[in-house]
Amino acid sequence: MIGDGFVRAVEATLFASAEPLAPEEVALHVGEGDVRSAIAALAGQYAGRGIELVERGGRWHFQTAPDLAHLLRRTREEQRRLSRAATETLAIIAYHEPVSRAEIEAVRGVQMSRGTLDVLMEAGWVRPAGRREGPGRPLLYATTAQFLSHFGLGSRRDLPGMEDLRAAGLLDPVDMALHQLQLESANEQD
């Protein structure tokens, strides 16, 4: 059993933090105790309320309930419209990370302008993720916790799969035929 004082300390730490925190980071502030149980208790207490305690990428933070977020916007945020190239690049990075620029270009089938990655990094959705061991040591790219938070994902495992995309009507017939050929080719090799 965790004490009320400990749960309150965890709550205060998460509330006051400007960034989402991992349980280990919370423990640095509140000391020894079952931080994970305290977070679970708080998440249950805040479920369905005006603010919620949510996990994004293994890190916890308070956020306005999605159905009430519109009440707090004084000015409408200008919606950022990504170009088709930026959207495709973001999807490739999200599904294949860490990935190099050359790999992104190979999947897209066209050369990518430098500005495409810059736009995604300015948005805070993509970050450099080190270098690949090999010729030229190319820079690798990966998504960020801000990407997960913006798109309401707990982790990359929550990204939609082929069946989800097909059910939503987001795959055109050419993509679906190509995917089917890839499946058949993989089955023949087995």
Contents of the next structure:
Amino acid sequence: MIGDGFVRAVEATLFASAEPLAPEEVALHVGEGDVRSAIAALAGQYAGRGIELVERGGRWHFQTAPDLAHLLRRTREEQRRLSRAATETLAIIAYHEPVSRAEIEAVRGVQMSRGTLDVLMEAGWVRPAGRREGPGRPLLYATTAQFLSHFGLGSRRDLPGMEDLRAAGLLDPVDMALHQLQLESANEQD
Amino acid sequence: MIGDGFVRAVEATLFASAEPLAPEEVALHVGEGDVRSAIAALAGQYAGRGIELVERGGRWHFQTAPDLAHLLRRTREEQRRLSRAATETLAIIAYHEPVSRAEIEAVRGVQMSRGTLDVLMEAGWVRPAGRREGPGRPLLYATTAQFLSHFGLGSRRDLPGMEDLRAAGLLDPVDMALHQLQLESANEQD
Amino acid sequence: MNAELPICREEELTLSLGTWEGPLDLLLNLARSQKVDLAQISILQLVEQYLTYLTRVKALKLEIAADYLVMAAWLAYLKSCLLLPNDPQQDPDPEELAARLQLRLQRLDAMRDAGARLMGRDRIGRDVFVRDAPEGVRLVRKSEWRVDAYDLYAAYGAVRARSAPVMHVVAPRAVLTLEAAIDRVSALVGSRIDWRRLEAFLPSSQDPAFRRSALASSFAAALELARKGRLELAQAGPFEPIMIRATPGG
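Output the structure of the form predicted in complex with another copy of the chain; the preceding block shows the form predicted alone.
Full complex below, order starting with the chain above.
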């Protein structure tokens, strides 16, 4: 397998890229060949090594093996902790996307404070995703490819507990009428 | 070898580092163990792959195999139709060269947009041809040898004269309007 | 589902409302203090806890945000509905309202839990690392411009046709104006009362273009003078010579 020039080329391209690459993007660099098979072969070769080839939202990239985190963790660059409001908002967007601001507020039971969405968009995890056709044409939010790669998710199906939550009906479209009772009267006082 | 936890740790450490690392620096991360042997083992495993572990002045780092560097910067040619403005500009330069920008605009009767000349120069058909002595010393443009060969011309004298154009109906205002219509709709697809 | 978050005991609930992110958050924490699955929660007990909590806050004369009071009023209403004998006519059905509240708490709890689990994943830059300074891959798009010779010449033709001055040049021609013809015909016809051909009044010239012009203007002059009663016109038949004479006695 080491002798396979095509697999080598795919390996080098994925290694050199600053961003995760989709097979089609890899193909633009390596030319004719079965990129998907080459990626699958590489992923197999790297499994169990200190470096892994992983898929994130249809794109592939190399990263260090998660179990070695303790060796590599850089304490001085400790990531800023997300506030509780921002963490919940991110989870709501990820599990319900695309979702409007009003729907996020309905789940959390409070108005969203300024900056909550900004923080998530600045981190590159959340993006505006068009408007919903309907009254008021509300702006919708969804997660990004960067969100998937940052949190090590192959796709949204890999969100923790996704299937259980769906089965339990907890991810059904938010029934806005249900929340209006409190939200509306509460907002009037703000 | 894959199962060797220590080699994995060295591999991940070298991969994640922004700088080439000396064995002693690697040791700071991975703790007790024979770092040099691990590095030697890794260098052997990666030999001939798309990624290589190389030594630079006593420090080690991963890099793309040098023979694959050409993959990282790929040039892709796309066929694009020259816009009407650019085609007219090219024709004016060909018939009037050397000619200044202001003269081209005077003949076309419209201002030239930024980039029109850039496109023609990028295509290799037009070159700057010195400056005209006189007020403002305007930059002059002329066609290239590549222009002649692209259009199958031995020299500029082979350009059809005004009588040829008239005979071909290319100066006929009615035909012109029709032709312009076709050109315009073609340009809209750009 | 809620195992990862610490369960707040009722006695641990601080009385400061600022601790809670709104009434739903407070309700969720009260619900957790029941130490049962949210699906089995006693809504009546929860309502009781909430109202008691607000009463204690009020007793301490702490300021209560409006939305807590709105929720309290709604919960008090829900409580009274739940306690009343089951009335099938009642709309909305109190049992359903309670179920909805329960669903809301479950939803929020699920998302809170999901958020925590998300944050706990192997995250890039914290648990897993990508290359710090990759070479980067680049795709340079180069345009190959397409234009053929016909396009080029047609474009030049179009430019020239567009910029050529659009002007109708009339070459100078020898003409006899109507005014000159009137003067000439009226002078020549004088007071003669014998018929003469129109052609006899034309100035002599070798220029056929001028002769045609003179014929036309002289005829028009004759018509004009006839209209004024100064002369008479006669023609024996179509294409016969046109004859002119001064009006007798005119």
